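In the form predicted on its own, a lone chain appears below as C-alpha cells.
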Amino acid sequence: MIKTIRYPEESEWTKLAERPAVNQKDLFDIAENVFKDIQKDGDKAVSKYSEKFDGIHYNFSPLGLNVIEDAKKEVSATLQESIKQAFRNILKFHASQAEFVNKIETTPGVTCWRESRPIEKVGIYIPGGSAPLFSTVLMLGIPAIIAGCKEVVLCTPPDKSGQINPIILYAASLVRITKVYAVGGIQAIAAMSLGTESIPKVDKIFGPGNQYVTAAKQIAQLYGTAIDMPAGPSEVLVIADDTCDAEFVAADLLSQAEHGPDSQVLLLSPKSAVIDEVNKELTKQLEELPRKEITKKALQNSKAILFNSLDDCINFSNRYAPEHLILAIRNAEDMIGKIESAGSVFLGNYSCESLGDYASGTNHTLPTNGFARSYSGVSVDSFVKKITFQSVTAKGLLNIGPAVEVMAEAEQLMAHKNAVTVRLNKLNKQ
C-alpha cells in the first residue's frame, strides 16, 4: 500500500511534487574530497576510495579485448538475441535523430547554417551494483557510435572479487567500447573527468547513479567535464482513469520503486475506486518480488493522490515533471499537447515503462527530480556539438554592413563597426 492524499488544494501541490529529502551538503562535501584526492594522487586515490567504499582493490588496467570478447561466452543465446533486438531497435530511433545540413539565405548573398560534429571523447558510467544496469550500455552507446565520437570509454563497479558483470561486457563489445574499466561510484566520475594515469580525461560524462554519483557528476562540471544531465533515483508517475488495468498500473509502480530504497513512484486518479484497486494489487504483487525489501522501502517515498479531474493529474504531472509518465486513459494520445514536462511518456494500457527501459528504441536515460522542465533524454544530440557557419558575398556585405555599423555604433564598439567599415569602403572604390 503507498499514501493516499485526496483532493489536495493547488497550493499543496508544490510540496507534494517534492522528492525525498537528502542531506546536500554531506554529498558534496564527501564528493569534493574525492576529487581533490584524485586531481592530486591519481590511481592512487582512485584504489583508496575503491576499498573504502566498495570493499574491491582496483587494478589500475582497462579490461584487455579477450576478456570482453570472452564475456560472449558467460551469456546465453537467448540473451544475446534479446539483447541484439533491443540493439536494433534502439539502433533505428537514434539514427533517424541525424541531423542534414540545411543552407539558408538569410539575405541575398548571405548563407548560414550548422554543422554537427562529435564529442571526441565521451566517458560512459554504467551502476553496477545490486542491478547492473547493461541496458544502459546500449543506451549510451549506440548514439555516441552514430555521433562518431572517437574514444569512449565505460567505468562500472565489479562485484566484490573484481568482476564485471559478463552482461556488461557483451552489450560494450556490441557497441564497439574497448576500455572499460572496474570501478565504480565517486571514483569513477573523478577519474574520468579529472584524467588519472589509466583513466583517460574526456570531454563529457554520461549515465545514471545514485545521490553520490549524481553528486559527483554535477562536480565534475565545476572541473571543466561537462554532463548528460544530474540524473538521480529512478521515478514514474502513473494517470490512471476507469480504463486502466490495476494489475498493469501496479506492476508498473512496483518495477520502478525496485530500482532502489531511494526511487519515487506516484499514483494520480480521478476515480478513488482505482486508487484502491490498485492498492491492493500492489499489496499482492509485492509478495512475490525477490526485491521485496528494496521496493518497500521506495513505496514509503510514493504516494497516491486523488484529483477532481484528469486536467488536474495533468497540470500536477507537469508541475512535478516525472522522469517516466504513463498515461493509463481513455484515449491517451488527445492528452499529448497538454504534456509540457516530462521525460519519457507511455501512452495506453500496453505501453509498460519496462519497454522503453529496454527494446522499444527511446532512450532510457532521462531527467529525474524535476529536471524534466529543463533537460531532455540522452539522444545523439547529447554526444555532438553544433557549428554554426556562415558565407557572405560582397553582395552581401552590402545588404547587411550598413546596418551592423548602426548597430555596433549604438553599443560603442566601434573596432566591430571598423571591421564593416574598411570592407565596405573598399567595395565602394571598386
The other form holds:
Number of protein chains: 2
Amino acid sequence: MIKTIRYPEESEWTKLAERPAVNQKDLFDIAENVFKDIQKDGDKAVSKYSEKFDGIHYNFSPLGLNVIEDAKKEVSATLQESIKQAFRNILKFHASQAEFVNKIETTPGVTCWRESRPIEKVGIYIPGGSAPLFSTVLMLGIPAIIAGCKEVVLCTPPDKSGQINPIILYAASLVRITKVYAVGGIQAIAAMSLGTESIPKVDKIFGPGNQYVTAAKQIAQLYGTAIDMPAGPSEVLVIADDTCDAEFVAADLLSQAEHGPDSQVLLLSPKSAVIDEVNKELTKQLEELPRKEITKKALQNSKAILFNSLDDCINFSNRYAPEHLILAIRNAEDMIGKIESAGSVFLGNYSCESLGDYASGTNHTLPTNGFARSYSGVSVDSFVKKITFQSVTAKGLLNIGPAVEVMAEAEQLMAHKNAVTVRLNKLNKQ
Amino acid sequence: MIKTIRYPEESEWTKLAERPAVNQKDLFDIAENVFKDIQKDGDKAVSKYSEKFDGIHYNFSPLGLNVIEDAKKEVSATLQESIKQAFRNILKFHASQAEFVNKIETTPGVTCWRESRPIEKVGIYIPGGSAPLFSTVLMLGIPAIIAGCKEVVLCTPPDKSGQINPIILYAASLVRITKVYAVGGIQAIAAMSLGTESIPKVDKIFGPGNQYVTAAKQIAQLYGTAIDMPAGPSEVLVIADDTCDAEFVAADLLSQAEHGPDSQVLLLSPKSAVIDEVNKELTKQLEELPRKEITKKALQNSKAILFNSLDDCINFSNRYAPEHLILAIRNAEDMIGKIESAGSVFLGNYSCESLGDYASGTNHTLPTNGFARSYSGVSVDSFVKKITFQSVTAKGLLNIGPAVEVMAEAEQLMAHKNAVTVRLNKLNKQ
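Next, give the form predicted in complex with another copy of the chain, keeping in mind that what was shown is the form predicted on its own.
To see the whole picture, the full complex is given below, headed by that same chain.
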C-alpha cells in the first residue's frame, strides 16, 4: 500500500527526509499584488479579490454580534459539550505556560528580570472549505485569552451563500472573539496586516491555510506584521516496534493522510513484519473512509522505512523533524531524551494524534516542513512578548560601571562610555 | 538642540510615533539575486560578492583555530577582565531563562508537557565597520551555550587587509565558537541560509546589520531559515520628570544618537524645564564626542515631546514601542505595570542603557522599529524550540476519546475519528 524502503544507507537519509518543493515565487508575486492593492484601496480591494478569488461578496463590516451569539442554536448539545471539554483541557495546559517573574541579582546592586505582556492586537485566520475547522479557533483563541490580548480579530471565508459555519462562530464566542469577518485567502491576511476601513490592522497573524495564505503570511512579515510560523502540508511520522497495534498505527497514518493529497505520512520501524501488518490494515481501513480518494493520493507519496534499529528510527526522525511524532514503541517515555526535533510527540499506543488535534490540551498549530528544527508550536509564548527590566543602584553602578567604560571605549562608542562616566563622577564627588 | 513638540493632541500621536520609512523593495531585489547566485554557485558566488561589495577576498574556508586562540594576545588584560565580568552577568541572567518541565494532567490519564531542545545549528552575524561589536558576540553566544546548540557559526566582514578584529575573536573563543568566517553582508547571510562548500547551512540566523543585512535576513526566511527578528536603526525613548538628572539624560540620549545618523532618540517629559535643561546639556556634551558629526545628524531627526502628564508619556511610549526605554522618574518601579510595549526597560537614574548594552546581564539584541509590539528581545528562548509531549493512558482515552469522536465528525474528518474509535473498541472488548 505505501512504498517501503528497506535499510537505507545514512548517506540517503537527507534525501529521504526532504519534502516536495513548492514553487513559491509565483505565489509571492500574486500575494504581493494583493497587498499593494489593499494598501492603496482598502476595503474596496478586499471586496474585489473576494469576488475574484472566492466568488463571494464582502460586505465591508464585521458580522453582527447577534449572528455570533445565535450560532449556538445550530450546534448540537453533544457537540457543545465536547467542545467545552476540549476548551477546559486546552485552557488548563496553556495556563501552565504563563511565566512568573524571576528577579536575578547578577551583581550586587544590579537586578534584571523579564515580564510578559500581551501582544495587543492579533488576527486569527481559519480556512474555509468543506470542513469547518472550529478546533483551530480554540487552539488560537485560548492562548490569546490567557495572554490577555486586547483585540482578537478572526477572518474566515464564508460559503457561496455568504454564511460562516455556525460551529466556527460558536467556538469564536467561547473564546470571546467579537470581531469576525467573512473574508478569506490572501485578501484576509493582507487586510489584517495593513488594516482597512473595516478590518483592524493587527500586530501578529496566526492560523493555517493553503499555499496562497502561507505566501500571504510571509509577505505580511515584509510589511512588518509578525506571524505564528511558516506553514506547509500537515505531517505525521510514526515509529512502531513489535509492541505496536497495527490497527492503531494504520488508523493514525490514515488520519493524517485524509487532510489532503499533499499530506506527509511516514512509518519507521526496525521490524519488517510491523510494516507488513500496518500495510494490510491500511488497505482494509482505507475502504471505509469517506475521504478515500484524497487519502489514497496522500498515501501514494508516503513511505514506510525499515531501519536496523530503533535508534536509527529516532535519528532519522530528528533529521526529518516531523510536525507530529507518534512513538508506538515499548517504554516510549525512555526515548524522550533522544528526541531533538518535532512539533508534538505522542507516547505509546493510546496517545493518538487525534487526541492532541482536539482535546488533550496541547496545541495543534505546529511547525511543518522541517521547521520543527527551529520553531516551536503555538503556545501562550506566541501571544506575548517578554520585556526585560533592569534596576541598578549606585552600588550596582560602581560594581559594573568601570567594566562598561572599558568595553564601550574598545567598541569606540565614547558616548556610551560617557553615560557611565558622568554618573560615576557624580557618585565619586558625593 | 532637538526639536521640541509641546502638548500634541492624541490624534497626532500615531504620526509622531512613526519611524522614517525605508524603501526595502530595491534591497530585496538585490538580496534575492545574491541568494540565487549562492544557491547555484556556492563559495564561488560568496567570493564574487565579497570582492564586489566589500573589496575583500574570501578564502573558501573558516579561520584557523590558532588564529582565534592567538587573538587573546592582542587584547589587553583590563579589557579581558571587563569582558569576563560581562560574560558572568549575561550568563547568570540568561541561565535563569531555562525552562523546567511542568507536567500537567489535564484530565485523569491525560498528561501533557513541554520540553526545550536546542536549535542544532545557528549562525551569528557581527557587522564590520569602524567599531568591533564584540559585545554582540557575547549577547548571542552565551544564550546559545545555555540552550546547548551543537554548531554555532560566526560570519563577520574583515577589514581591507582581510583581518578580523582580535577582540571579536577573543569574545568568540570565550563563547566557544570555533567556526568563524571572514565574510559579511548579504553574501554572509545567504551562505548561512543556504549552505556552501565551506559555510554550513544553519537553522536560524541572529545578529544586527545594516539595511542590506536586514533585507537578506528577511529573504532568508523565505528560503526556510528562521531569524531572530527584523531589525531597524537603534532607538531610545527617555521619560524624565523633575527628579531626573539632566546631565545623565543628555548622556543617555547621546549614547543612542552616536550609533548612526538614522538612530532614533526621543525625550518625553511632563515638565518643560526638564526638556530645556536636557537640551542645554546636549549642546555641552556633544562638543566632546569623537563621533560628533554622526551624533548631530541623529539628533536632527530626534524629538523632545512635552506632555500633560506622566501617564501620557507612558501611553505615548506604549504606542511607539521603543527598543530601549529609560524611566528617569520618581519611583520608576511603580510604573512598570503600565509598560505595554518596549524591548528593554531601564529604571531610575543609575540604570543607564550602556549598562544593559554591555554588562548588566540583559540581552542587547532587541526589537526596533515598533516590533516591540509583537517581538521579544533575544533570550535563551530564541535558541530553543519547545516540543510538546503527551502521554495518554487507557483511562485517559476513555475520558476524552468520545469528545474527540464528536468533534472530528463535526469537522468531517472521519479518519481522525476512527483513530479514536479503533482504540475505544478494543478497550471496550477487553
